[in-house]
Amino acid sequence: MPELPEVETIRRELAPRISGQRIRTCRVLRPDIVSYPTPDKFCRGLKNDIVREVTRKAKYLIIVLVSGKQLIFHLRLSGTIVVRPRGTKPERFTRIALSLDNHELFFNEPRVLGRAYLIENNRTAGMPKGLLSLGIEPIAPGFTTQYLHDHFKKRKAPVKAVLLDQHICAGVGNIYSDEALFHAGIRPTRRAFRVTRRETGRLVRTLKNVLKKAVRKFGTSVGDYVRTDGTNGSFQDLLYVYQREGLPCRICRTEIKAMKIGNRSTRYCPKCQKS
C-alpha cells in the first residue's frame, strides 16, 4: 500500500506539472471507484475547473481546484497516479481519466480498492471518514517523544499495531513501521505500554529518519507503486527487514523472521530486536 513517502512523491511530482492546468474532460471507466458524489456529478464537477495546488494528508492525495473543490484520491493497496502526454489512451487498469491542457492524468487501480472523492468547498459531506480522524504525521514537528509515549502508555496492543493506527501515526503503514522498529531495536510484539520513554524517543527519531529518507528515494516499489512517470522508487534497495524474511540481517546476519500481528505481516530480526 502506498504510504506517506509514496504519496508525498506523487504530490511533489504532480504539483509542477498540473498546477494551473484546466481539466478539459473527465471519464470514469469504473463507476464504483468514485465514492462521492455519483460518477456523473463527479465528472460534471471537475470539467473546466483549474488545478490550484496539489497537497497531501497522510496517505490521501488532494488536488485543490480554483473553485475551492477538492479532488481526493485514496490509493489504498494498489492505486497509482500517472501522467501521460496529451492524447494518450487510457491504460489497462485506468479507472479515471482526466484530460488537462497539456497532459492526461490516469488513476490506475488493478484491484479496484482505491477511491476518489470530489468534495465541495471544504465541506465534510462525502469526505472519507479516515481523513477526518487522522493523528499527527511522524514527519511533523508535533510528533514528539511525549506525544507518542502518551499514546503508548494507554495501549496494551503490540507496538507495531499502535504504529499502524492512523489516529496516532498518520501515513505510516507496514513498510515503514517494520523498518523504524528495526532501527530502534524494538521487537514488534512488545506491548506498547511497556516501551520506555527513552525507547520511544529512539523510535520517534528512527521513524522520522526512515520516512524522510524514503521520500528522498521516491518511495518503495515492492508492489504496484510507481512514480507519476511510471518508473519505480528506489527505497526498496535500502530495506532492512520488510519483505526480507528468510534472508540474513544486514547488521548481524541472523535470519529475518516473519509473523502476523493483527492480520498484518510483520518482519523483524530476532537478534537486533531482542525485546
Second form
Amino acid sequence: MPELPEVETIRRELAPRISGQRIRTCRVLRPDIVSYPTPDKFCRGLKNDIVREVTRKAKYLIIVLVSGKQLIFHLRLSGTIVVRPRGTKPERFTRIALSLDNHELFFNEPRVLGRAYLIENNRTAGMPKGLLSLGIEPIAPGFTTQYLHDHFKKRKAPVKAVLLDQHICAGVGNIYSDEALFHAGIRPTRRAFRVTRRETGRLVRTLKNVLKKAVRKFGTSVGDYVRTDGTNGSFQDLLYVYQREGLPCRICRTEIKAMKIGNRSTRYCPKCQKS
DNA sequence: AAGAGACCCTGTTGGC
DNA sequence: TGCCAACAGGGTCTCT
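What does the same protein look like in the form predicted in complex with the DNA, given that the last one was the form predicted alone?
Let us now look at the entire complex, which starts with that chain.
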C-alpha cells in the first residue's frame, strides 16, 4: 500500500539513479494503465527526453523531464516501481517499461489500479484531479494542531475517515492513519468534531512521527510494496495495530480489533484507544 | 459542502 | 482438487 513513506522511499532511490538519463524507449504493456494522453502519445512524448529530477506530492511520484514535461505515477493499491540492469526483460506484472541509458525502469502493477500520466510543460490538462486539490502533508511545517483542528471542527465523520481525506491529510493512507490513531490513543470511530484540541495536538505529533520513521525504515512491506531494488522496507516490524487483528496489543496485551470505516478495514486497541 | 456508497481492477485467499 | 465469492483499498464518481 504505497502511501507517503513508500512513495518517498521510491523517490529517494530513483533520483540518483535516473537523473540525467535519457529515455531510449517506452513500452506500454497494458494500455488502460495510461490515463493521459493516449498510450501512443505517451510513449512518443517520452522518447529521447531526459530525466531532470524526481519529486513527489503526497502519494504521487513525479518525474520531471528536461523538456518540462512531467511523468506522473500513482501506485494506488499494488503498484511498484523497480529499476533493473539494462537489457532486463519486463516482468510478470510490468505494465510500462522504460529503457534508460543504463537501466530498465518498470512500473509493475498486478491489479491495474495504478495510473500513469504525461503532462505537458506548464499545463494541467490530463492531471489527476486529486493532485490539484491536495491538502497539507502531515510532515510539512504547515500541518499544525490549528490546521487539523479547524478541519475536525466541521466534520462529523469518523476521525479515521478525515485522516484519509487527501484534501486534508495529503499522503496518509490506511496503514499510517491506523498507526497514528493508536499512538495518539484515539478510537478511529470517534467523530472528528469530538476530538479535543489536546488530542488533535497528539495526533499531529504521532502522524509526523509515524510517517518520518516509516521513511527512515524505507516504508512498510505488506502486500505488494517493495523498494526499487525489489527488497522489502522494514516498518512492518514497528506496526502496533495495522494487520495485527487478533494479536495482543504490544502495550497492554488486549486483543487488537478490526472493523470497517467507510469501506476501509480499520484496526485498533479497545483499551489503549478511548472511544 | 459533506457523507455514504458504488465502482474500478485482478491476484490471492478461504470456504465448501 | 477445483470452483467461486469475498477481499484487498485509494481515488473518483454519483446521489442525497
